[in-house]
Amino acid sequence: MYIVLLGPPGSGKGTQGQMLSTKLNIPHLSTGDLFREILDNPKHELYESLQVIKEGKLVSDDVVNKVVGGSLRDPRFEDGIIFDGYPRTIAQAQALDQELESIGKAVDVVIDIHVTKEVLLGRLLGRRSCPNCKRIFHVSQGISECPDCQITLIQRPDDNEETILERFDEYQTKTAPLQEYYRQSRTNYIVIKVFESSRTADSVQQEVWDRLYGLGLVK
């Protein structure tokens, strides 16, 4: 199964994607991950065309095809892929279109979170990760080291008020239309909302699983 999860930074959708990956038994491609392995990597061609991440814009088009093209083909996502951060415009979804139409297979469930921007704000400004195992927390819940890693806890350099709602706004922009686009397609379209910060990951996967069990699309 070939699912597209959107939502503004900080909607949840990695969170989602990793318990997705595990109920499902499908790889999570996570667009996040794969810049910031890339900006550890000075020397990585592309290392410089993703600087435009730490002014909280968005990466183009050719240069995010170019990160995630070449995995459609690589045997472990021959079964399905968890898209997370990708597409983000309508030119990346029909990129992506193309390139499952030419290996004979086509995105079967769009899930779109929607989150508002005085969530996101707790949640980004509050939010703290593991510089060894990635795993992500919140200042809220009083831990300042990781209990696996025992590594102090980081904040990222962009999760700061003034990234978070240039970052918000340029979404709302560039990405949002890939509503519009995804309704008018045959794909399922299942839409999530978190207006409250205090609605957990496990709310939102319950409602997510429940919704694809309706579309028949998991047992």
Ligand code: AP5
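Numbering follows the first chain given and starts at 1. Since we're looking at a predicted model, the values are computed, not measured. If you superpose the two forms and keep the largest set of C-alpha atoms that fall within 1.5 Å, you have the rigid core. What changes on going to the form predicted in complex with this ligand:
After superposing the rigid core, the Cα of residue 121 is displaced by less than 2 Å between these two forms.
After superposition on the rigid core, the Cα atom of residue 98 is displaced by less than 2 Å between these two forms. Shown in the overlay between these two forms, fitted on the rigid core, is a CA shift at residue 80 smaller than 2 Å.
Instead of the form predicted alone shown above, give the structure for the form predicted in complex with this ligand, please.
No partner chains or extra molecules come along with it, only the chain itself.
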């Protein structure tokens, strides 16, 4: 199954993607995580072209397609992929559709997570993650070390207010048009509205699961 997680920074794409991956046993592919790994290696050929991430700007479609392209033929991904943060532009969505078509597949469902801007900011400023397994936490959980890897959690360099606001703008102008793109292509489309700050990640996951079940995509 090929799932696309759509939603602004902090909406919970990574959190929900990791949970779904465990439940469905389908790999979770976060382009943001892939890029941050490359940014840890100044000798990598794409290191310079990824510097825009530090300003909250999107990476160019060419570079994104270079990193993601080909994954579809990787045997690790033969049962599907949970895409997190990809596609992020119409050009990327078209490239993905073409790649999937070439192997006789298609995007099975888009999960679009809507969260109010005020909630997003609080989530991003308090986010911490494991540099090793990439598991996501929040300072409100009171955890400073990854329970699985026993490594101190870190804060992402792009989780500062100035960069977050730029990321919101990039989302509105370049990624939000994908909502219309997928609706027009009649792809299964689920909108999850998370407007109450009391809504837990587990309850969001339950709603995602119920909606996938309603579409006959899970049992």
